[in-house]
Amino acid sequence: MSTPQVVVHRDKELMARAAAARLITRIVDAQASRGAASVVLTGGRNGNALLAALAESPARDAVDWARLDVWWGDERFLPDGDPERNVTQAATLLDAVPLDPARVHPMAASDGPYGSDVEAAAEAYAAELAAAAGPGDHGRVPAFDVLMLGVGPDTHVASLFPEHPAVRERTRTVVGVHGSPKPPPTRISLTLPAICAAHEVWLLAAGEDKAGAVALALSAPGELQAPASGARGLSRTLWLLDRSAATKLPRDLYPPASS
């Protein structure tokens, strides 16, 4: 696993624009080398700000959107079209670029083909990931080029919460989450083994309310106490922060140029 790198931006708006530009470059590079690319999106205020910046970026046309696979790290198990679902919130980007619908992979809704059976929905997503994995990939998921995660004030990532059963999972790649401490209580989430199979993992945090979580996770207490500390990419782990989220970090942890 890679060692975390920290980049701090002046404010959350600059962070979103810079992350969008960084993502465009990473996708274009992957498509140039392999012909296609794959990313895992995240919701929340920082993930959605990044997607909005990506949709508005003049450089977005450098991406061959028809050769991009889009996945999600977690989802609220709510009816299709519910405004709280990550895929609904991602419409800012999904409606703005010419993606191939067959390469967009949302997690099932609670009124979808599996009804209220969140475990069946999780198993179906795991099967979809396994079908997309190639012989050179690590385990039963594709080797995502970039997997993005928002960091919660309690250090949760995706729907993996501190001391919660899902964060302890080591066998399955996708799980149904019951009794989430953050509503809604029922969710679908990638597990840490699936997350850590990505080439690059980017963790996004902006705002003073995230400062404690960032400092705790980067002190490496272990993923049971701080799930974000266990989210690492095979080749790169990148923490993208604004100054407010970095206020509790030692100043020598990131270079002056990053701010």
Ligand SMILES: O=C1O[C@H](COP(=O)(O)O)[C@@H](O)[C@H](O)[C@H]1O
Contents of the next structure:
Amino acid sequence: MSTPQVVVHRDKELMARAAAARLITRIVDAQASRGAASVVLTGGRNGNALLAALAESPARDAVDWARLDVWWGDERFLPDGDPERNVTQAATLLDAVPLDPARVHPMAASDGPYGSDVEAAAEAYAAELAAAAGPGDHGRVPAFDVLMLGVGPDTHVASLFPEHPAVRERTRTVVGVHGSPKPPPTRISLTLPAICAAHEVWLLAAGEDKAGAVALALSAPGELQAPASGARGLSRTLWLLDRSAATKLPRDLYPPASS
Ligand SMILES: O=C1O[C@H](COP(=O)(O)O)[C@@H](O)[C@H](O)[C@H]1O
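Given the form predicted alone above, I would also like to look at the protein as it appears in the form predicted together with the ligand.
Then the entire complex follows, led off by the chain already shown.
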């Protein structure tokens, strides 16, 4: 597992644009070497700002969108089309680029094929991931090129909340989450073993309300107390921050050059 690297941008708008540019480059590189790429999207304010910046970037045309697999790190278990669902909020990007619908993998809605059975919906997503994992992936999930995570003010990532059973999960790759402290209470989430199978994990945090969470997670208190600290990529773990979110970082973790 990789050691976290920190990049600090001037403000959240620049952070979103720079992260979008970085993502385009990463996807184009993966497609050039393997013919395809895979990304895992996150919900939340910073994840959505990145998707909007990606949709607006002229460089988006460098991506072969039909050869991109799109997955989600978590979902709010609500009816299809609910404005609070992460997939609904991702429409900014999904409607703007020519993705192959067969390569877009949303998590089930609460009025979908599994009805209100969130455990069945989580199992189905785990099976979909396992079916997509290739022999070289050494696991039950594909080795995603980039997996993005918004960091909550309480250090949660995906729908893994501090001290919750889901953050302790070591066997399953996807779980149903009950009693989330952030609404809605019922969610589906990748677990840390699935997250840590990605080549690159990018953690996004902007704004003063994230400063305490960023400092805590990067001071390594342990993933039960700070789930974000347990999210590490196989080859890279990148924390993308704005200056406000970096204000409480210990001096030795602050990068020497920040834009
Ligand atoms: O509920 C969620 O929140 C987090 C972070 O959201 P933010 O608005 O505080 O940035 C997000 O990462 C997660 O995917 C989402 O379901």
